[in-house]
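In structure tokens, the next block holds one chain alone, the form predicted alone.
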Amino acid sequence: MKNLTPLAQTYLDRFDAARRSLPGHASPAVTALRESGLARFKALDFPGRKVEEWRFTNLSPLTKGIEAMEAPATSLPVAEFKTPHVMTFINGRFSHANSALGELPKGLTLTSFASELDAGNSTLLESDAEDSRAVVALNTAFMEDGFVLTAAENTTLDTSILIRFVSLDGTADNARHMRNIIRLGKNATVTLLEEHAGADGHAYFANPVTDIALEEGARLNHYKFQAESNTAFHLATTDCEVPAGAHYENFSLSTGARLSRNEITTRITGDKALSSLNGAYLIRGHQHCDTTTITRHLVPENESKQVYKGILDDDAQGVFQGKIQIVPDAQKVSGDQLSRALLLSDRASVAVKPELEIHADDVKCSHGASSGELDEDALFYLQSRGIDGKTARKMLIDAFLADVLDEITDEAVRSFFAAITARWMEEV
């Protein structure tokens, strides 16, 4: 019998009570799912750092387990990004009297998962049934809760969605296994934001899963800015599939967890499409920060484009894996991935490992991976110039995250990042 890494075996044991109090247990066919994804997990494990996509991230701490803390509670922050409408989940629930999901446009809804499973919906996860990855097994087991978005065809949302996950303090219950579900019919445009934070202090283990299928020329703005608690682990795994005329934009930036993964997979399957997958990660303490991202370009005529950049101080680590996968006969197609780091510290550091898979002879592809400390040139020039030597290293730190902040097409969003940046660059 394999011997299970001990959080994992306190899931399996923990399983047959948890699963009466989960959304849909009187469903057989939701039970069944949760079962199947108990089955998978129990069979992999957490991964470990052999497991070649993990090798630079290393979950023993989080495998040890997380002591359940109970502390004194505190209040929901006041949502900084303004839109009328806003989705807000709390220690892994729905919260109604803290969303204000304003009047939306015909042909979109926006619902809480929980409710789908309740009423016994499990045709939105046909496709787990295959999965192979441990994070998404476990999620399966034990989901909870989390949005499901739907726009019929040739739906267009003005304004943005603002989707709110808060862990606060006051509870000993410390996982949150969240599912959410986008479905954009054809040409349909929507911009969506995802927050998800934490009272500092308060450790728990957040395990996001994302599942996104675009029709033909839809359009997702989809945005994530991840600000868990100093001592939290935060394993968000997205899943999007890219046909025809489509366009998924993707832009994360991560501040927060004492360990982050943002596992990002598009498939690209039709021409004329367009995956553009980019970010930015400011760490600093003990901070530690993977960023990987799986792009198959499945058929000929589309594109993808991977921007990241990271700035880290005192001893945090970066991960950047990315790989652009181009299968035989998918011609005419442009793959570019850039990943940059910025050193603040001799301490600091990054794991890169940019991997381009080509089976097509037709192709415009391109990667490229650099880190290093600021520009010594260039701080001398400025403070010749009579400018001080912090406000000189803000100025060049600015500079760095400018481009990649401009990869933001949504104005606000653009804006709101950029004042998030400013303040994590305050206290460099």
Contents of the next structure:
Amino acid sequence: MKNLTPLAQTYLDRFDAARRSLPGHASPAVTALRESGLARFKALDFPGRKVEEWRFTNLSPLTKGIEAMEAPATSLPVAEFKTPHVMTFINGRFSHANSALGELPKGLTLTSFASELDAGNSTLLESDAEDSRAVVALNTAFMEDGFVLTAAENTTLDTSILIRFVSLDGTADNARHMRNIIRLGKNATVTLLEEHAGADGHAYFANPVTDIALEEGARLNHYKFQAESNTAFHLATTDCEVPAGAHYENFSLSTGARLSRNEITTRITGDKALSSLNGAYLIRGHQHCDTTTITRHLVPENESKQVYKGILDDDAQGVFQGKIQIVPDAQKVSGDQLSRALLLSDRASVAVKPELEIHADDVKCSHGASSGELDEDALFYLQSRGIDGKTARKMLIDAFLADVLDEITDEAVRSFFAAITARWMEEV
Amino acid sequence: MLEIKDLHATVGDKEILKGINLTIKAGEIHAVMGPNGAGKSTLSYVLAGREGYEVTSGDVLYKGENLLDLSPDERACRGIFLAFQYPVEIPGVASATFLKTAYNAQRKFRGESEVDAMEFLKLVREKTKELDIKDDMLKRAVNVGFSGGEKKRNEVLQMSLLEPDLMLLDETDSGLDIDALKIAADGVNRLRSPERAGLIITHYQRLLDYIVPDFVHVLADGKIVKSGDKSLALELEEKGYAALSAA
Ligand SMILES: Nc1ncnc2c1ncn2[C@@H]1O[C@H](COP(=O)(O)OP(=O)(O)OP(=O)(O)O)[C@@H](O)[C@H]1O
Ligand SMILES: [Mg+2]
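Could you switch over to the form predicted in complex with its partner chain, since the one displayed so far is the form predicted alone?
After this comes the whole thing, all chains and molecules, with the earlier chain placed first.
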């Protein structure tokens, strides 16, 4: 048998000791799940670059093992996004003291995944046993906490929920295998913002897996701000099922991590369903940011849209892989995808792989991809009117990003994200 | 105001300006005419400070200072304005934002307080009215989807707003209809004063009926080959540049 990567081997070595303290250890069902996850992970290992889906993202800086770095532990930063509903996870565990769930409407529950596992509630994870993705299998073996959000039929929450995943140190067992579950009943509406953050200099591996199921007519605005430490690894996997009349809106803003991947799969299973996946990534230095989407239209008459924009400075590397699948007979489907990258340095690069797998003939699909530098003519034009070079560059970068931020329906989140991007640009 | 001495400039590896000498005093308007590819736009870009237009020898003094040391925005703030032959489209940047940013940048440079959105809007409205420009243009992205003539009017609008000391107009007349030409010329004439000067590049004598120049120069193959008063433009109109080089 071939050798496992060093990090995979540590996970195998660590499992026996770890599972005795992981949540749900008293539950045979949970234990069985963890064991099956470990077995699959052992067979798979972390994906190497020969695995087609990971061709552009080289995990070897992670898999050779994370070096703990000398960086002082920090304290929890105050949340910048203001909302009465805040759930906080510190170093991978729910922190009651730093959470304020506020008054949630009847029918809506927000609990910690660890408490669900400890209660032996493994039914949340039925689909897990067959998952063939290595990072998901690893998560199943080691999942330790996360949020579980359920909303009963017709439940509406007007204000956003903020979920914070904050890493305050980067030592010892420096992994965060978060497992999040979202279940929205018929016509329920919820807006959720996830923040993933860690202070620069802390090295750790965040491996969140989020499983979402919407029922008919439900709407989820699902936003994510990834601002992990500049020495951290962040590999996120999100799955969402979108049935008839449901609307899943996702927007991911990524500015952090040394290496990150945001993989989202939506399964569109009903008519008049809409999957809207958007995002922006702003990276510099040696950061690597991978966005991978898989959109599966499984029945006729529904829609998917995607707009992703990246701004890359220095030696940063971006990846966009977008697959749109339309199965036979899924007629009258529309699928649009756009990915654009702005390269602020000639060492920055982006790899783009759009994939359309269309097996129905009466569909409307489009994809566009571009990458380029700031328009020198436009820069000169602005400067020739008295606008200094730095401001002129900022105006053009702003203009590049503006329309993707417009995809965010929630106004508060939109202005929060606009503030973050503006701050990032201060350093351009 | 402007002194150009034996100016040589290259674009890429090609020498385009081959020894230009030209002095423009405050209060004067100079017209520059000349065949396609002679280097007229190149001269205007060198004066405005465009990257890639390399001065290999010679000097340019503006208000007694070495102009070539200054960045394009510093030149603009010190009063140089170039109306582009081909104005640039800038998707995603609203015209109003652009104009206000430029206007305030120049005020700030002069140590004046910045104007707020309301005050600025009032000012722009005055100018758009003078120049017969539709206000909805301000909401659109800079030059995006503008017709050829609209782009040129937009250049004149910016110039009227920024009130430069040295106006450089590169074929602002091409693309303008007859009425618009007159309106644009009025815009330039309103700015004319004993403290200001202008360099007007054009192919057509007609513009010079409206903006009457003090001097007319012919630029051919990177050099000024002939200078005269406004009658030179009429003569060129009649005989063309071929007659000039034959003479
Ligand atoms: N980037 C470039 N690379 C190489 N040659 C260039 C470049 N830009 C301009 N040129 C050349 O420089 C010469 C002068 O161009 P310029 O635009 O200054 O001419 P012009 O006098 O303004 O002509 P027109 O009347 O057609 O506007 C032309 O031969 C042109 O092809
Ligand atoms: Mg020209």
